[in-house]
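Presented as structure tokens, the chain that follows is alone, the form predicted alone.
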Amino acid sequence: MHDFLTGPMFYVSFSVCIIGLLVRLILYIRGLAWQLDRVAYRAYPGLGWNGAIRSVLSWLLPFGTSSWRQQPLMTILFFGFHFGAVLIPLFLVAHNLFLKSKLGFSLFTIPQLLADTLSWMVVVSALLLVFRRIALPEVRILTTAYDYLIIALSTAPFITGLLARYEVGDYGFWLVMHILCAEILLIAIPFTKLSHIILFFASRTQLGMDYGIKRGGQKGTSMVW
């Protein structure tokens, strides 16, 4: 099972994830219509890209927008989860050794203590996000089983990874489960809400261009919208 998951299954899951995200991005861009959106994307590229960059960077920074500042607890939990969810898969030493052996390249790595801390931060933040969905009526009414499934899929590789890291029980079993959960997650990403890994940047770019061109740069001019 270990050989299968680290061999053919890895290439399949990795390819599905990358190709699927590219397809989602292309479909998103092709779905844009300046007539429908009433945004002249190509006519004002300078204003558009300035607005897009501001939008993306503001939302990537903790408390960088008024929405983040209005919900400080949610902001802390959100970034606590996503910092670990992004940094651990990309920069863990073991992951990079695996990438080097399978794909021929690797990235820089982070210290093991930082990796452990980030992994725990992901798990704790995920649990608190679940409690938030249960406790707050305005969030609970919008929550379905699908949302809990997404959180479970996102967190399972970190939980199993920690169990393998600390050798709780059978190390080999938890290692296989960790790889399996990670590959299920990779396959699920393009077909679920997890596609926001790439669509976040697409939507923030679109909205940033909207504000940069229509609601900001050209507001108050004679231009008809």
Ligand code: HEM
The other form holds:
Amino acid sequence: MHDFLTGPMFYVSFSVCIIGLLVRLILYIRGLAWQLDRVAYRAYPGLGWNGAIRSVLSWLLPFGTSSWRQQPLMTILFFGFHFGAVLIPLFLVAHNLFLKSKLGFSLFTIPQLLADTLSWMVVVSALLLVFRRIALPEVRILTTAYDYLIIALSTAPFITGLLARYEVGDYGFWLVMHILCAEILLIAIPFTKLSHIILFFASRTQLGMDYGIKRGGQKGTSMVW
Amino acid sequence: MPEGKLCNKKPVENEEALKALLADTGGQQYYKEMKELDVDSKLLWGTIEKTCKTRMRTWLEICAHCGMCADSCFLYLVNDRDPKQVPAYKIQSTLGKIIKAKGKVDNEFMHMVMETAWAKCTCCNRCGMYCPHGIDMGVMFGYVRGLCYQQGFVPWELKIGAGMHRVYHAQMDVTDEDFVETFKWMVEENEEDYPGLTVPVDKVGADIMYTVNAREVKHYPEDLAEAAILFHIAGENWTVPSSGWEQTSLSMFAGDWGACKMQVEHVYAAMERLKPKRMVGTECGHAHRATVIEGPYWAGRKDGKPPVECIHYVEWVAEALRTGKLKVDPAKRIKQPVTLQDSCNYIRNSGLKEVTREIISHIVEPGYFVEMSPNKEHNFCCGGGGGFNGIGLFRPQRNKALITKRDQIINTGAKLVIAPCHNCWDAIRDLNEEYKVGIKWSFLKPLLISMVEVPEHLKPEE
Ligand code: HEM
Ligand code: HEM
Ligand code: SF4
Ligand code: SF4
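Alternative state: the form predicted in complex with ligand HEM, after the form predicted alone:
Expanding to the full complex; the earlier chain stays at the top.
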């Protein structure tokens, strides 16, 4: 099992995720229609990219927008979850050792203490995001089983990763479970709303261009997100 | 009975059809027929496949169902935080469901969609600023309105309004002759006070071509006179087209994209004919949105621009004050607490927040201007946007919606509201009437006329 998951399944899940996300991005861009969207994307590339970059960056900054500032609890949970969700898979020492042995290269790594903290933050934030979904009527009405599935898929590698990390019970078992959950997640990403990993940037870029080109950018005022 | 006599999928194309609809007081017969109207699922799904592209599909798919957009919607807030008013819920339960069902929805469902698209969303686009993914329900409800219109599920007044544009190239039964005559008549009325006041019709190559809202012609003709007087005092070389003078578009509120295209092309044709340096539109928000911001796309103009540079009235006023074409007598500036209504259509959706404040700095005595909270691009809809003001069927919902603006105004402590937008102006009038607030509200034109200095050579001889 371990050999299969770290062998063929690793290559499969890894490629499905990367290629899948690229395909999603290309399909997104190809489906943009200047006349239907009513944004002259090509006519004003400068204004468009200016609007786009502001639109993406303000939202990546904790408390960088009115919306983040008005909902501090959500902001903390969102960033608490996403710092780890993005940084751990990419920059964990263990992951990079594995990467090096598999693909012959590795990335920058983060100190173990930081990794532990971020991982715990992911699990705790995910739990609180679930509570938030149940507690707030305006979120409850939107929530479907699919949303819980997405949270479960996203959080499973963190829970199992931590169990392996602290060698709770059978290390080998938790490691196999960890890699299994992680690969399921990687495969699910392009086919579910987890595709937001790339489509977030696409959508924010599009709206930023809309504001930059059509809704005010030409007037020399920039949108305060 | 699938297609009604009054309520059907066909746009209104001629005067008789318009008259028949108008004769149906309050749309009683019309809405009765709507109850029987069939949904053409094939048409609905076919249209969606052709026009609902990745931008909207992605929005619907990646929406995290996080509810961060809830507090951004004034209709959610004012309706006691009814979860059914959460923007994401409104769009998922309408467009989202139609797409999931591949267009196979029934009459009852379409009634719900119609109510949601016109009475639960004014297309103010505020939620799009508060969603982390940048999902703009205002854009999507604009689209949903088009689907509803195509299926015949459109409020009676807007079916008529869109029909008016198709028949008269104006939102009301105002003909080109009515327009020119009314403008001339209003100018004559004021000639004594402003010797030499004229309305140059169809002058080729003027600096400014002025376009209006048909309501001014029909109900507020003094607005036309005021526009003429201000251009006169400012010494502008201006003109109005005898045809193509209507800047508004109720067809945009109705989702009648065919009529939208016809209407703006008519105005653009006037621009091509008269070759003015610029077009200036009246103090209307949706008119600017329709003719200047969205119009070029309906007309298929790849640069997203009308044939000549088009500006909103507030931009002209700011420029005239800046350059000294209009000079305000400092003694006559506003000396009472006053606030400003930011119209969604040209503040959030056209970036004119600073221009309007520049005007304020000229016409209000320092210290008397009070901002609403929130303001500028974060301002709330007046409560009557997107056609909401005009729909009798949804009047109770509209009146409830006015409460947001009422409270915003009351909280400023100001007794005067400057509202350079017809829709906002109406909404503020109605909220004052409905809730007895005791405020005054005004366009810029009358305020400016009361305070600008008339140059010696333009003054009447004693
Ligand atoms: C398929 C690829 C993956 C492999 C082979 C893999 C392998 C590993 C290994 C060997 C460890 C170290 C366990 C230990 O400390 O002994 C680990 C830890 C961890 N992994 Fe993965 N992993 C993969 C993907 C992921 C993904 C996609 C995520 C998150 C989305 C993730 C989250 C974690 C976490 C949170 C830890 C524990 C962090 C800590 O040390 O505090 N892993 N993983
Ligand atoms: C650069 C990468 C990413 C960006 C920009 C991003 C952005 C977002 C945004 C804007 C939302 C919706 C906002 C919200 O919930 O309030 C969201 C939700 C979510 N994201 Fe991401 N994300 C990224 C990567 C990831 C990754 C790698 C995972 C999983 C491991 C993930 C899992 C989730 C989940 C589960 C939610 C839903 C949270 C909830 O239920 O409230 N995201 N993300
Ligand atoms: S804020 Fe955006 S992602 Fe969250 S529920 Fe609203 S529309 Fe969906
Ligand atoms: S566009 Fe305005 S009215 Fe419509 S859902 Fe969004 S915030 Fe509410």
